[in-house]
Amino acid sequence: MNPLSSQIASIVGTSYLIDDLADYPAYAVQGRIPILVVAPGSVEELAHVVAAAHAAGMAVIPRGGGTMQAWGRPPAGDFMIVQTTRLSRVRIYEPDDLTISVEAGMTMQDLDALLAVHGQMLPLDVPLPARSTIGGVLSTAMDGPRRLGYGTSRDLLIGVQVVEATGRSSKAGGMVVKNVSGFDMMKLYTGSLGSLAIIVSANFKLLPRPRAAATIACTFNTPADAFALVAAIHASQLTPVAVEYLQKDEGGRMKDEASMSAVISLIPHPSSFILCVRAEGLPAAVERHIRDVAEMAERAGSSRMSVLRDEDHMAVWAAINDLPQTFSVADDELLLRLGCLPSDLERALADASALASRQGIALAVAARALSGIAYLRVRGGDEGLRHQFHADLLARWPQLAILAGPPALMAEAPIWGASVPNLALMQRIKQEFDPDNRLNPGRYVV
């Protein structure tokens, strides 16, 4: 062992530390190597890591269930991996105030079963959350189709521990959800990606679990006829918790995208273009939203209407929450984010259909439609017509960022976007929380 093995193996003990990872290519980052990789059993150890990882000027890339590791630029010089699995403990659970603190390397199913038993839920759907921690759903910021109904990891988030560059832990918040004296230094960390603090420990505030739940499919010949229901809904008085807009690849060149296939198959009238509405609530509250949006479909065009319950309904959403997963990506293909005003949603997709069919190249679709925010999967041709989608699209729509791909495109390409709202603020704050670049050096946009 090196001076830094030993010292880590100290804190954690040897069975905890990985130093020899030639025939461990799972704890690569986009297909570069650490030369430790370390898993703490408690925030004090994590910090006192984090702390001699520091002083031997060792960069630091936290990693969690590992689900989310192809986001942002490829590490460059050496790294250690800090994993939180083992960081997995129920801190406080107060179901009859509808709050609950754990810590972060809990997986998002782990936790929706603790919840399930008390009849509660936290509504953060998240791609694959048999592995997905509560760490890196908040680093990344990943949004799920209910966040229509819900809101966001920042709306549900209140309090947060983290650990610094130098291994200090601070906290923000608490365990009242109507916390508001000093800084709201949780939507610092929320989306940083791990390049501002470790997040070790996160305090949400709970919902109750809907009495009923359905969904209603329909499908259309058409983007248009979909978008026109859309907007039907929109402008009623309904309140779906999610409108999900998905849209497969006509050509039927990406066979093999099993999450897509898997949304399809599970839809009783499968099409190139389905509208998901996901009501939940009071019986009488989801029974009318199966009324009038069966109604404004019909209006809209479509050509079939089917009403998924109970089994069925979890499942379809179970397989549209996993579209955007990046922990397995073909050598041929991309994943894109695309952010817009919700009126330019089908406009934004529309050109990256019109591209898509001018290259001849695949595109899949899972759109939050009344969010104003896409993900696109792009398969097929060259590395130089899927670099050229993904820049012309760029062109069109600035807010367009690349999740997975190769990690030469990923190293070169503006992957955040055509330009960072805030850049020298953003800059500024990472020189005063981290200001010898040691947190995912390089990896995030500061």
Second form
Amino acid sequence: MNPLSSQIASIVGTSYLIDDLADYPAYAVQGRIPILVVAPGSVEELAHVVAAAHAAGMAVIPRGGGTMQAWGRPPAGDFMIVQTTRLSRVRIYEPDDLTISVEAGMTMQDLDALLAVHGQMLPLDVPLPARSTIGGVLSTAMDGPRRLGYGTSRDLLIGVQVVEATGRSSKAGGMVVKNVSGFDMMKLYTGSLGSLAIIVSANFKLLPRPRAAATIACTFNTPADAFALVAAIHASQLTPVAVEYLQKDEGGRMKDEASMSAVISLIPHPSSFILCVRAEGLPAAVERHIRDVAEMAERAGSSRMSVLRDEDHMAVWAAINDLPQTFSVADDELLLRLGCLPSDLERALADASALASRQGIALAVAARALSGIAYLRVRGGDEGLRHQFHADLLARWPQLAILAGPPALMAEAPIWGASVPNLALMQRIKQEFDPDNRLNPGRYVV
Amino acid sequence: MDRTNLVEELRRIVGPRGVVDDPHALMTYDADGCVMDTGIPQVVVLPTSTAQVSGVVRLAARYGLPVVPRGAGTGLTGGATAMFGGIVISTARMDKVLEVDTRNGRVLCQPGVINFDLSQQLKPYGYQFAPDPSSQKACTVGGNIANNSGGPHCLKYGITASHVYGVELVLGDGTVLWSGDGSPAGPGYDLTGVIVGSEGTIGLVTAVWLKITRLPEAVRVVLALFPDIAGASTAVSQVIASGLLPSALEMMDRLVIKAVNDMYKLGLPDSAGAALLIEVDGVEDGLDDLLNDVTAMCWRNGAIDVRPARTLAEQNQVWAARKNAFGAMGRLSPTYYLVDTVVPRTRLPYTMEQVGRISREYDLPIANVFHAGDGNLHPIILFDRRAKGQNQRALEAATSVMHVSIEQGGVISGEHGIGVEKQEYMTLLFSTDDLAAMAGLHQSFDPQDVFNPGKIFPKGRGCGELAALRKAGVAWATLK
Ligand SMILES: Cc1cc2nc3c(=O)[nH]c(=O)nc-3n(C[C@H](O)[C@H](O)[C@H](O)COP(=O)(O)OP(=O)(O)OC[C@H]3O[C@@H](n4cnc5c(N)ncnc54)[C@H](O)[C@@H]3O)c2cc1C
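Can you now output the form predicted together with the partner chain? The one shown was the form predicted alone.
Once more the chain from above appears, this time first in line as the rest of the complex follows.
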């Protein structure tokens, strides 16, 4: 053991430290092997570990369930992994307050199970909830279809504790649903991809689980018809909690695309273009949504409309939520995220489809139709064609991120989009919080 | 400093009508809604464009003067007060709504647009700007953004932070940035998120893309009357716990009822010790069931009457009474001190009991009108500034409320902010390390401390000092 390893072993105990990584390829980050992996058992241990790494000049990559380590550039230089999964305790949960404080290593699924007992939820809908942790979800700011109805982690996070690059710990916010005591540091850490501090615990505002819920799945012959329904819903006073546009690969080239098949298999008479509308709330209100959306769908030219309830309803959304996962991505695959104004989404997706079919590569889409976010899965063709697809689409739609792809591409391509506005200010922030560039160095925009 | 030259140069930037330098006129800018803290600026400037603001900020830097952004001056913590003099930049003339884009659910406007006017302008499109502070007829969206303001409907729709897509910000060196435009998932840190709520201490917001919200199809309002505030508070906590989601749950106590009863001809009985304003909204279907469930809960907690506001006129009347309740305080006392704290919602009944105790202990009447559904209390301490010792007692009573709130797991401000009024209380809630992280964020935006210096952070531990200590890696434990 080198001195840093032994120092860290003395903090966490040898059983929570791996420094012979030959046996653990799963800990590689985009093909690069860490010097060591350490799993602290408490916030205090984690802080000591980070302080030791800082003193030794070692870079740190925080890791939760590892489901989104594909994001960002490959790490530059030597690094150690600080795994948060042992930090999985509930700190404060008074169900009647509709708030909770939990440690960052808890998985979304465990949290959901706990909240379900009390008829509550944190509707973030991230992929692979059995593995993805609170910390990972916050640092990627990964969204879910129900952002339309309930917002994203940005709207639901009310307090946070972090360990900074030097091992110093600080907190912000609180356990109340409204709070302007001091700067909103929650916003700073959310979506910072672990480049400013390691999130060790988080407080959330919760929601009651709805009394009733249903899915209206509408299939279409053309994207234009599907988007006509999107526009009609937007113009109405209905309040669906999710409106998800799905497009499967037309040529049937994406045969082993498990997640999309899982969605499709749950929808009677699927076609290539599907709109899934999720309604939640009072029983009468849900029925009203079913009636109105069905009528609008017919007017928009839907070829088929079906209503899913209970298990089918839950299963279809679990499958939809998983569509943008970056945990198992094939060698010939890219996962892209396109952001645009909602009114431009139809055009952006038409561009993507046209490019894909011209280049003969497979494309599957899951889009938050009213929020202007689309996740594109691109497969097949040769590497050059896929990269060309990305470059061509980026030329038209500058907010195009590569969330997962081969390490060489992740290292070279403009993975965060055509440009990063306000980069100088972001660099100043990074400089303030992590002047020695120890946290996820090189992986995010700065 | 050569004031004549300064004024001359300012006039060249904003035109003769955009500069206030008459000493008497400047007096009217000596405070915001918090009259306990005052400071008179050297000069007040009223620009009309971003370029003008940028020009003024550059000039201020050259003269080494602080810049204090000011909207309508309704803030309650001294946020818009020039505590150290300097240049006040008022957004009063930047009051244009520039573009309504319903297809993308957003509106582009200048910061001086009045909150209420914005929603009025959006109404014909079937939209509203959801954050609705009680001061909405006067306060500006720039002030709302700076303070991350709340309002009765934030219970369902969320605070200002959830309704801002991006802002145009003038920084201390006069440079201008845009933090977003309503298309999601821009790369990098959430600058919009940290600018909202920064109380005008890191830059001046000169334009903004706000999220707009579709007006609900149907709205129901009822007023539930209780013999006392304890029963009403318990009803609130139960409604929240049961998972019913009203769009507003607002409380008024006996003193407030007395003050607004005559003014708004509400005809409420003297026996009412508390009134709970309940609103539900959404699609028509199921709304009555929801309302029935909520009112049933009120009856179970000892309500003495539940009065529906049937017509729109009746609804407006009830809301007007609630929103103008602070104004009605003048009927009860010559001066009042409004405290803004938050507690977890199950702690509301106990906390309200403690507010009653504090009132007795300091021998000052306390009226209560507040956002009960959020656990956000607003004890209004009634006192007479001229009476001997009352000023001091009012301050002590307010401090007691803050201590009780923190003890109950709450915080020192829910929506009014810290400003100068609460800066010394920040250490009750935050450690030096916590404050240093905030200072680090502040320094990344405004390293020269140009904007609104000497606010938010405790006086003894200025922002620059905190950030410097942090950089130097001083042993933190020893400082605490
Ligand atoms: C009767 C009454 C009722 C109230 N009710 C509520 C309520 O229900 N909810 C609530 O949250 N608040 C309430 N308030 C407090 C206050 O109205 C809000 O904080 C409001 O948002 C302030 O807006 P303003 O335009 O008056 O800002 P000002 O008071 O002028 O300024 C407030 C802060 O914002 C900064 N600022 C203003 N404009 C800009 C800009 N363009 N760029 C950067 N910084 C800027 C100032 O420097 C200052 O720090 C109430 C106040 C009163 C008097």
